[in-house]
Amino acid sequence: MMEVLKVKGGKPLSGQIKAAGAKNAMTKLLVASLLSDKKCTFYNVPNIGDVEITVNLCKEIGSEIKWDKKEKILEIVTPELKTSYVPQKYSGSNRIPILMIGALLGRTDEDIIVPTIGGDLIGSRPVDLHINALHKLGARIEYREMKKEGAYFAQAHQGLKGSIITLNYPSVGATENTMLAAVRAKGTTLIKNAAIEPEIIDLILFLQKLGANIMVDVDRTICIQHANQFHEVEHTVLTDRNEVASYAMAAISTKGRVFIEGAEHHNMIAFLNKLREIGGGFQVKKNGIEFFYENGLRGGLHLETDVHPGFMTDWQQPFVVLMTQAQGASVFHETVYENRFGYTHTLKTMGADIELFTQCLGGKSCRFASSDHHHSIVVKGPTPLKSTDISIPDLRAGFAYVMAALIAGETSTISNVDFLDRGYEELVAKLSSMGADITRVPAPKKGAKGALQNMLAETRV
């Protein structure tokens, strides 16, 4: 059953919560299991859609799983593998299909066929970064039409061996599905330009304790020497960032104070400087972060978005969100993906003052310079929000909307709740918890026609 969101705006969030584990981390620790024969124990597991597709995932071609959703643990084995193909009904779910290239290339010597990449439609991701890497380590991969979709077939016969890859772009992706095959590859790869995202971190962690002689040196440069013996691994899965800014944009933006227990000071710094800048409140102590409302928020701000170290693409729709309550104007840049502000059409609707641009405005020109796309902003406050029906087009974009809805006066009905399940664990309890007024109903059948009629505004933008 289609389910929506009641949101009745204004009222401060105050309270406390528990953050949850890492979506970007959980779900490619699942994959980097399939590595070995042995059992891998986690902890700290958040209980949200994307790792439920991915247990399934994992199950399909041989795992053995059992998931304590009250304890958030779970334990994986793949004792062997059952097949190599991962069916078309995973196409279009999530971007995991296409790492288990990577996490099975040296532990099959079948075809390995993986359905075409999916996730949240906020730009291209090309997996031509992931495929020429793969090819320096001795993997032949091919895409195909099959059936509706396509399908990439891999397989790697000769054996892999080490290599010196390059990456143009320091993707996630790619860097964690090149670590995954070098760990099995004979002889030492070095993955230079490599991503080093704090979930790329604790990929590495798991590694090591799996088998693998891994390290990263300070110039972006990963090095993987081949593993030949595997171990039992325990391992809890750092907390999730994204969550962690999220609630601390809700609540400053709201104007009211919230505590996240587990939120990691380390992995917030480009976060916590921008919040400064603009007048935000927080307070790090032992065991989390206190976010609060302080005196008036200040606009002026300049945000570009990039790879870690910098300021986090998924942090920037919320802070779009918590500047349309700043005084004066600010200016977002991003650099990440190049068709990320389409959400943007809503937030106007509800009253915001932005403004969309095709020019790389701020400090540098980035690679979408020369193109079409809509990857600049400016954005003016403070303006109060009005509620509205709003249909949600991807996951980050549908919590701005939920902040939005929370800052706005009256009712707002929040359509494509599933968005929000597959990264935001418990989100009505947790909002609720912190004196939110939000409930999750059956969705009216009135509705579809208008939530229809705002996606295709969103498509437009």
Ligand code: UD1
The other form holds:
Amino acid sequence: MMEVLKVKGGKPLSGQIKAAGAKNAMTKLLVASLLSDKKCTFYNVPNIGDVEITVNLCKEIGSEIKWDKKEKILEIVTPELKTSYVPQKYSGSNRIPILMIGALLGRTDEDIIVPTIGGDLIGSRPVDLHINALHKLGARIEYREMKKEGAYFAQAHQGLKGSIITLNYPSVGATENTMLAAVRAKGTTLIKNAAIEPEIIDLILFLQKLGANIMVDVDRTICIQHANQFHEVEHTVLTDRNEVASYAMAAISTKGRVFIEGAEHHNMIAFLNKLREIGGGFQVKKNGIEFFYENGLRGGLHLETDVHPGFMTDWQQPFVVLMTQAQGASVFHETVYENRFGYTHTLKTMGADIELFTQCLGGKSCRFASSDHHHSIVVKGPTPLKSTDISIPDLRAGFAYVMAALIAGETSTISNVDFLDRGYEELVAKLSSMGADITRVPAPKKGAKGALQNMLAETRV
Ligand code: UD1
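Okay, that is the form predicted on its own; can I get the form predicted together with the named molecule now?
Every component of the complex follows; first up is the chain already shown.
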């Protein structure tokens, strides 16, 4: 049944929550477990849609999985592959299927078939860096048109061989795909200009336990020697820094105070610096971080998203909502995705003062400098936000809208909540526990008959 969120804003968030395991690590760790036939046990597994999708995908490939959602423990073992065809139904669901190529190349002689991938509607999301790197390791990959959409066909009949790969941009996905293939590529692989996000380091820790010799140099080079032998693995998934930042910003923008147990300081440095610049309060404690509103928020911020250790692009959307509540003008320059400000149109209808630019505003010029993409904005605050009916376009914009609705005075109705389910564990329960007025209800029916039913439903409440 289609459901929507009803959010009545205007209340400060207050209380304590526990951070979940990281979506962007857990989904990749499941795929990485396919490299061997050994049992892997994961702790701190987030109960979110993207993990569910990846679990189902791994089961189709041949994995046996036991997932205790209450205890957050998941065991996976893949004694043999049942198929190396990623069913079409997964092609639009997230960014995981393309990583199947790196994980399975060294494990099967069959073609690995991956229908065209999807993900959130942000930018064109190409996979050229993945394909070029895997080619260099000895894979043959072709794109073939099929009935409805295309698919990648990949094989490494001649075996994989270590190589030196230089990424022309430190893509997270391309780095992961290359690392996975390199674990089974004979000899040594160097990935230069690699991504070094905390979730990549978590994958590196896992791959070392699995049997690879692997290290990261200070100059963004990852060095991998193939695994001679595979081992069983026990691994505790790192905390979701995106979830932590999301609730931190929701707390501060509603003038509240929230302690997030499990928030890891060393993965939040760029975020905390920006928070301090605008006067957002935080205190790092023994087992988490407390976030709070103090004496107003200052604008005058210049914020550029970047690859790690820079300010993460997934923090950008809720930070823009936060800055609608700060005194003065702030500049945002999005350098990771060319098209990640589409969500600001809805914020403007809610009353935000935001102007979009195709130029690189502020510091360095980026890859999108001479393109027509609106990848910089100026946001002026403080502006009150009005409640409205909102449709979510992607995961992080979705949380930004929830935040805007929590700030606004009246009730907003938010649809397309499936996007939030993909990445936020128990969103309604967590926000309610902090005092938010938020409920999940069946979506209103459309049309004349629907209008009557909605009216009756509302009078019943
Ligand atoms: C991952 C994260 C996402 C985060 C992003 C950047 C997951 C599931 N998602 O996405 O939350 O926003 O890292 O931190 O972990 N690019 C190319 N060619 C390629 C690959 C990427 O041009 O072959 C470009 C993309 O279009 C984008 C940029 O590189 O502009 C960054 O993409 P990438 O780092 O690969 O992000 P994802 O792994 O998709």
